[in-house]
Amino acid sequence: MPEVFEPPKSQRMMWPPTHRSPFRLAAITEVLVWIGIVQFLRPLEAAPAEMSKAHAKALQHWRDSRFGLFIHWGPVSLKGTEIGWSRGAQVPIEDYDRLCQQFNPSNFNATAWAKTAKAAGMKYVVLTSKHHDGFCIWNTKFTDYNIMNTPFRRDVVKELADACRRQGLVFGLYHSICDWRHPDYPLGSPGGKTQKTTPNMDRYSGYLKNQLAELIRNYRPLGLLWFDGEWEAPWTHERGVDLDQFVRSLEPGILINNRVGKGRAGMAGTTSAGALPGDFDTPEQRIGNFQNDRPWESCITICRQWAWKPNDRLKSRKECLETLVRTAGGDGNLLLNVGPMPNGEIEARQVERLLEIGRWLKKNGESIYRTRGGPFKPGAWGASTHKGNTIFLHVLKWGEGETIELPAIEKRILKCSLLNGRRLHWKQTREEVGITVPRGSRDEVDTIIVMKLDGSASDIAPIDVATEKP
């Protein structure tokens, strides 16, 4: 494997941006792109059948995992404002770009982060390698605007990748397609509303590819790439197709979200017909609709802001558990986000909330992991999951009675019980199914009923629970 091209120190893109003119920088970047891309465009050799097998296995493992940790973090945590979006808005651009000179998260402990994720019952971790502000949290050779040129001077991606693998967690990276700081990317802060003077999108695409190849090769195995920032006009369908193919040539089994290309339906996150699909859809700050014909993952913050904010409202244990249950019941994954503090620690109250979820999953995880959503679609009453000949009913809302009534199913029920093993009374007719749970046996958040059938639950077509009678 050829060595990664390393530009001389004097030719790297420097920070703050005032240290080097954009015109000289553009010329330097062009040289880096053409030299660097020669190194990185050589794909790994893999037979198509092997690539397909590796990809299918990775996708199935990811779907079985159901629950992951999202981490948005960078120098902006010093201000407590939103990552990327506050550049040029709440924080002047010059001040924002110089935050890296003060960034020294001396309490950062990658092992502690990974152990928290594992204790929370999460199976994978996705870290922001680069957000829309352009700051890189790894030791990149293609810009000096990175973690190694802060007082901290430690490669966060490497440390967390290693820690996650030691804990048996799949490691992935969020990587922004747009870069409001880079001189070659046409749009700038605040929020992509300004125009750069001398942009060069082809050159920027080379920079993007060089950094992605660097991440894939230096921190492998990389489980997934979570793209963002594709909605802006400079990014086209053709560029998305090209980037998708480029990434897969370097890591055949990698998973890529639908934001690699155009076609995402806003915050709903679904991919429109004919668009570059990626591997999964990405509803944002909401639970996706029931969808069992294409994988999806809801990304939702544990507080309100993606990056750390002092005294941000923390979601309750009940909110978090219901979100996880309804997501699994819709046949999706949940990527729950935390924003670490500027000292490198995840806020204690956020850690405690994650541990509460983990304790719940330790008792009830069989109804979430390695399941598929349905056959009863999520509704006000709750949600359902299934695997094999078992349906797990997650009853989140009860009425005044003790019996939940659901539409009929085309399988015979052999047994009904609570997940803890307590037998329940049920009735099954051609019109409906009724299951009785005494009030004293209900859980305050989620009463889980186990239905054993005389055949596979996956054979049952998804059912709308139009009239709920709990």
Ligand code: FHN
Second form
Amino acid sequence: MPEVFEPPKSQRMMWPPTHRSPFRLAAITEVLVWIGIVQFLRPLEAAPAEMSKAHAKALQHWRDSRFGLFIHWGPVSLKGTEIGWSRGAQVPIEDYDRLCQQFNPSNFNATAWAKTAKAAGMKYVVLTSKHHDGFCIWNTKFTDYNIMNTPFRRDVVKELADACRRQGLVFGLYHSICDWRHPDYPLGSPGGKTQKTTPNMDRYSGYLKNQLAELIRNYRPLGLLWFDGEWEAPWTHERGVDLDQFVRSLEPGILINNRVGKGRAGMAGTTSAGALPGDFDTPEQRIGNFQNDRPWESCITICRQWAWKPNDRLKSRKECLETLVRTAGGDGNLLLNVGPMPNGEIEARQVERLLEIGRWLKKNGESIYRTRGGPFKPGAWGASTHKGNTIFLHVLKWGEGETIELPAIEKRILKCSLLNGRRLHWKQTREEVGITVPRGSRDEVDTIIVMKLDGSASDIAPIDVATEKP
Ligand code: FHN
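Would you generate the structure of this protein in the form predicted in complex with the ligand, following the form predicted on its own above?
Starting with the chain above, the whole complex follows.
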């Protein structure tokens, strides 16, 4: 039975300062009831075979999805500064922690967010449940520093989880292991550079597990837990292994990223040998390198900041599409981030950018969804994806001529055409493949060539393509 830890009253984040109940019996009763609920709701232990089947199915669906929406949101949006990192830096700690008293995103509409994600061609959504600043955007029993104690008083996690389910999207949560506000977590703001006076990491780990159990049980099915904030000293490999096992015991099919452990290689996001791997690697603010022996997902902001920032630089349609194509071409997923405004809306120009991507995917999605990366590895020329006996060439940059020349492949090419069906002239020798696309038939961003083979494209070993333009 997972430990249910109720921090002593003095440790609970009381906000706003509330009348302390004289009825301690009520508090004890509440804990006992909660223990009873946890015990009752605890799922029957899934046999390892069932666990692996549910998990393998979830991982394949996630991998086939290729594209998801990341959302960094909280009271800090009122300031327009970076979530977590601006606490005690650009924004004094006391001011930052009081922002929740003004947080009232009255235009928040979970259905609108979920419909935007769906229209963007995204198949899953990952929302920050708690970032490094400790603010909890759901109705948690384990701290008063949460959304229910703001003027808004609505459970954002519940509303978005329900909306995603109605739109057929997998719902996931980003959850920060580090917590620069919680008195038991040893490090504090700014940026983990200060020491708490009376830390208690074991007690904090109990708090972390209690909240994760709450999120898994109250908002199921939770498809994915995107851990972060694991890089600081208080978190250890052993705590990661324990947390990974704890979460999977509660939700056998859940996906967990590699940031549950201590093996992430910085922003490259790959997992060091021997480290706790989680289910996928997590390159950040960059397109991951070609890697088809382990799932990975690039998390990248549509602007520059993770949380809302007025007049932030918005990535162009071309940049977003190229990022998606190169990520899929590397055999990875793209988790594209928006930072909603303090009124609860996603900025209109960000919504429009997402809808532009969705319109592109409506037309070209067969070259992205349910594909694997390669066999021609990404390069200056572009990238390739494949499915069955088809290779999709995504030509992003052309040379002088009208012919793209690629290294030879051992499968025989049966046909080359554009995605719109227009047949193309091609030649195949033992040395190379050449495909001619008249200038007038090219796309300004991504010219997609469909190459049909006499066998499965996945039989072809990944091929490096000369880095100069074709
Ligand atoms: O510190 C966080 C940052 O705020 C953001 O949440 C990104 C998203 O993956 N992760 C951390 C930086 O690596």
